[in-house]
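Below you'll find only one chain, the form predicted alone, shown as structure tokens.
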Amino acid sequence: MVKITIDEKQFEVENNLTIIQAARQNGIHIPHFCWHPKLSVSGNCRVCLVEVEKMPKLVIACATQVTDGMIIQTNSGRVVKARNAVLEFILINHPLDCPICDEAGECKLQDYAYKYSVGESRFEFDKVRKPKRVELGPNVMLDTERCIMCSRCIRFCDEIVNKPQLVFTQRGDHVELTTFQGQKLDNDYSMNVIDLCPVGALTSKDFRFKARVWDMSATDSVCVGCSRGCNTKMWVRNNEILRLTPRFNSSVNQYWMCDHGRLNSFKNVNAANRVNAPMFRKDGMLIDVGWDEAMARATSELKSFKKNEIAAFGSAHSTNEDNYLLAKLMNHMGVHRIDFVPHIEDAKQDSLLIKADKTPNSTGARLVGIKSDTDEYSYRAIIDDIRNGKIKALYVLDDDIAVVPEIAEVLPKLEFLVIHASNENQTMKYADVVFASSTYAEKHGTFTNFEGRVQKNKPAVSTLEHDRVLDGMPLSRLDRFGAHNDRWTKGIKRDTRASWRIINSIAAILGAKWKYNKCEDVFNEIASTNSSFYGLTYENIGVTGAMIQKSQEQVTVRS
């Protein structure tokens, strides 16, 4: 440890840190473009210049290591003058197209020019013109004129993804960012360069020109593309998801997320094939009905079967709370045949983030009771018993199980099938009752990733269920639900419900005396009855999640 002084304040820091790292740890912001905590130091933007006592010249904070007794000034007259000069130099050839730039509102150059620059240019000549609308790959578009040559994107491909695909060519003010000859920017993490770019040079082809950052709400969420559970921010305008971006979590995904999760994990929420109301089959066709009618039909039919003729499939796509209440409902009915269908793609995984398990909650589903105690009760055994006529009724939670050919083959043999579905799917072809369930973007809940980290999910898109819950709620609680934001008042609202609420209502009809008013009530019961979750609460899970007690996996489902 060494003692240093920054802007007249003394700090004790580790001796292997650079000035910018030491300042950042102590809440002091030094402006920077090229430096990033997870990339190597390039030192080419020069915006982070600081003054160090007894050094004749200003030094770059990103590449200068601290020493004992070092005295640093980040806003002295010399530093301010040098910073102004650097920004003026960067802006000489930068186009003045903020009004049409996707980065506007979250642009470092825009912010620094306003905060640190002199506000006018002495340059009276034509700017250098460079290529625009260059497709670097399937997902990333480049506006070369905007590039400030920070090299973050190049270093990301080289050091994090280990696929060198980007390079600078030419010299001086004619330097251009491009791909290596004959290559494209097509790695599985290519869109992270958009987040890394401090200006609007690299933009998303999917999100390009869709919205301004100030027109959207940003909600903390969790990616459901695989069992990693990358932390994300979900950006919504008029009740429609427009983009996902990674949210920093040092224990899960650092600063990154894969392109597949970024582009595909939310598309079903906006899709035209959403199930907007409950349905049941009449005269061979599924028709829209009210919630009371659908629940009455489901419960009356289920009661007509013996308990050993009923089975259930939970879902590794659903939250801990949804799966726990399904297990509890089956326990209340005396049904013990319950499992879930795994979705494993061994070929689609890597050592960085992507996992072979393409579901967000297979670990949690097992822990809360959606698992087989013996091979006799496994999902394959359930399929066999449907085939031979022993299982006559099936309850399926938020999973399109008919995508598995061997399951689709036996579903017509069932006498009764009830499913939860947020989108039209293949399993609906065989269903007798369909409950319109909310997607992960429309409900509170928790997921447990492959490492055993429990993470909270929050609703970013409003449904009619939210309007019912919020009606009459005290004003002090409205902000917690985001009711003050336009996302809750504009756009299409679907008549869907969180699966745990649907199950709670069915259980009440079947005589259960459960008392759950909100998702937290279900989670608190899980934490009090399941030793793996002991000590956890919604509050102490926090924004980065909390680890379960892996050594204990005893599950107790209350009747």
Given for the second form:
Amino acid sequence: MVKITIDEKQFEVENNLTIIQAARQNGIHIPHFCWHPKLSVSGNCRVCLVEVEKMPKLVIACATQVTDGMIIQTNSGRVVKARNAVLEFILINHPLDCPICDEAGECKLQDYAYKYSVGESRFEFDKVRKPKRVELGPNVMLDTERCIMCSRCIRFCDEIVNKPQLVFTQRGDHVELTTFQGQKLDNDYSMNVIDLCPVGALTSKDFRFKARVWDMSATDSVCVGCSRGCNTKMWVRNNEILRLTPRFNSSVNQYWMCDHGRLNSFKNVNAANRVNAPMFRKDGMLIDVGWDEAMARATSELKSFKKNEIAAFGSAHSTNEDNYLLAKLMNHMGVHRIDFVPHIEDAKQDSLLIKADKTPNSTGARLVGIKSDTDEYSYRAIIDDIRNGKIKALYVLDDDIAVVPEIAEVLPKLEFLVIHASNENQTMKYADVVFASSTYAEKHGTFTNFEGRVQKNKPAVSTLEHDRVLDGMPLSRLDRFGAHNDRWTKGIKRDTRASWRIINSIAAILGAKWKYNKCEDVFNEIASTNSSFYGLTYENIGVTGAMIQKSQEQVTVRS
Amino acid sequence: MSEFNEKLLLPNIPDLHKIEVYEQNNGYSGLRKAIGMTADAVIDEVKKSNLKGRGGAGFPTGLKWSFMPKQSAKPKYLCANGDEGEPGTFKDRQIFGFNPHLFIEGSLIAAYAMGIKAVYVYIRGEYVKWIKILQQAIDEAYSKNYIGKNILGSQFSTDVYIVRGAGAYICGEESSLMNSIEGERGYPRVKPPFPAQVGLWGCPTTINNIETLANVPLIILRGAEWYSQIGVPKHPGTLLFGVSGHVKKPGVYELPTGSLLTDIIFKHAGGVRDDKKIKAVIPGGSSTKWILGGELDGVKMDADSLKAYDTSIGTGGVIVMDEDTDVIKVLARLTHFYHHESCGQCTPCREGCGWMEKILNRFIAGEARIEDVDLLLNVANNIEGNTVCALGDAAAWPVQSVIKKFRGEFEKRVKKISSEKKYVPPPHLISV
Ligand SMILES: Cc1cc2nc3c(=O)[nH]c(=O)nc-3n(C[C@H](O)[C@H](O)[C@H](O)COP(=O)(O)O)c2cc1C
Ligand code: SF4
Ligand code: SF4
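Since the structure above is the form predicted alone, I would like to see how the form predicted together with its partner chain looks, so please show that one next.
What follows is the whole complex; the chain from before opens it.
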């Protein structure tokens, strides 16, 4: 440990830290562009210049180690002048096109220019021209003129993904970011460079020009693309998710997420094929009905089968709470054939984040009781028994099980199929009752990731179940200040329900004595009755999740 | 100071680049002697000699060598810097051309002293002719076992390789030189760590200029005591002064440190063309601050003496400008060089060099305003000291010094308009 002084305040810090790290640990922000906690130090932007007593020149806080007795000034006259000079330099060849730039509102350059520079340029010449609208790869666009040459994106590809796909070419004020000749920026994590880029040089092909940052609300969420459970922010405008960005969690995903999760785990929420109301089959057609009708039909049909003629599939896509209540309902009905269908893609995994299990909650589904007795592969036995006619009725939680060919093959044999579905899917073709369920973006709930970390989700998109303001959902500027006649404030609100709530109602009809008002109550019951979850409460899971009481075999995901 | 007329680096001996001729003239006896000493004793001798680096910064060579770890699990390297990119500098190529073995011998002694496994000689790519001569000399030295395995029957082995640069001034900066050898982009590295800890391929490395290393054999052969008496004690030895510009006999002149600048120009380089007056002299390559023609009397060419004139010895490249010189044009041309050569890694140099060039072009076009003088100076001040490497400083210093010494010329070039009128750049100044 060493004693240092930053801006007249004394701190004791570890001695292998740089000034910027030591300051950060103590809540002092030293402005920086190129430095990033998880990337190597490049020391090139020069915005983090600080004054250190007894050192003749200003030093860069990102590359200078603290020493005992070091006296650091981050706001002395010299520092303020130098920082202003650096910002003026960065801006002389910058296009200053904030009004049309996606980054505006979350741009480090914009923020620093307001905060640390005099806000006036003495540069009166033509700026250096560089290529605009460069497609670096399938997901990322580059505006070379906005680039401030911080090299974060290059270092990310080199150091984190181990796919060196970006380089600088040319020299001086003609330096340009580009891909290696004949190559594309197409690694599985390419879109993280968009978040890393402190300016609007790198933008998302999927999101660009869709919304101003301040017109969206940001809700903490968890990606459902695989069993890693990367922490995310879900950006919503007009009750529609427009993008996902990674949210820092040192135990799960650091600052990153994969492109697949970012692009493909939310589009279904506002898709045209949403199931907007419950349905049942009449004269061979699925028709929209009311909730009560659908429930009545489902319960009366289920009652007509013997216990051993019924089976259920939980879902590794669904939350712990959904699965727990399904297991509890089946238990109440005396049904013991219950499992879920795994979705493992061994070819699609890596050592950074991407897991082979393409569902967010296999671990949790198994732990809360979605498995029959001890048979590891009981879902196969269920399929066999559908095929040979022993099982006649099937209850399926949110999972398009018919995408598995051997399942699609046996579904026509069922006499009764009830499913929860948020979107039209293959399984619906065979269903007799369809409950319109909320997606993970529209409900509360928890997932248990591959290593047993329980993480919370909350609604980012509102359904008829909740109200953005009354239920304390994150608000955008539009949500706060938009007028009712403002077209932006009118989003579709669907009549869908969280699966655990649907099961709750069915259980009541079937005479169960239990009832839950909040998702939280379901989780807390799990935690108090299931040894794996002992010690956890909905509250103490927190924003970064909490580990279950795990033993290795409990969390090993079968393949 | 006693007259010292001996040429140590470039003696007038025909065919000295041939190994037999070199050997007949005491060649490689410095190496032989060094191998008979302990490595530490060799470093001590170089320390005692007070030899200062000839690459521009004038760092004490023995001290630099002593920074190398004695024990190292990783191999250690020496990079001999023959990039010679500094405008006004053309001395190292004379060593390659006329006395390559002296440099090779110096490198080998350095390698012995620091326990170095391989010497990389980084030479600017344009020096095709000199690269050939040096390669020939290296091959000869291999064939006589001065380089290679168990050199001269000792336990000491080392290899010498030539690496050709690809035309970037910045690759003469020691850390980008190492990146360049590694095949990386020629970006200077942030220091610390210093090369002696983390250098070429992450291994302990020392970088020395070609001329620096060429001084070493005689220091070992004749002793530090003898060497330290030559020229100025704090900065001893001879320097290869490359004289260019408006002189009658431009060329490389080997003279002891502390020589009078006027002697170099008038006695050796034959005086000014057409016997004109001198307007200004750049004493040590384009990155050093200028000396006015009127200040030349008594200026001695060594590190300490030049400090008194707020400039430095640099590479010893003396650039003479006569009374007709348009100093603003010269400055604009130099600034163009730095703008063109800035690697673009760090903000102040990348953006500032181009900005300074644009302002200077405005003076040349007669479109500048009076405020532009201070603007230019302020841009230079904002670059200086705030960059990753010294190229930024090198770009700022000439600007600062020319404004200081020739402010009047700038003011004369200002457009005679009211300063309120908005400046509109003429079409030829619109850069692409
Ligand atoms: C932009 C720049 C260019 C340089 N170019 C050269 C060069 O061409 N040759 C050289 O010997 N040193 C050059 N140097 C200095 C080297 O970084 C280094 O200080 C020198 O090679 C060390 O050798 P010495 O200690 O023997 O002087 C340059 C420095 C800078 C900042
Ligand atoms: S594109 Fe963005 S992240 Fe990459 S170097 Fe430029 S400013 Fe930095
Ligand atoms: S000072 Fe100039 S040359 Fe040196 S690292 Fe910075 S941009 Fe590159």
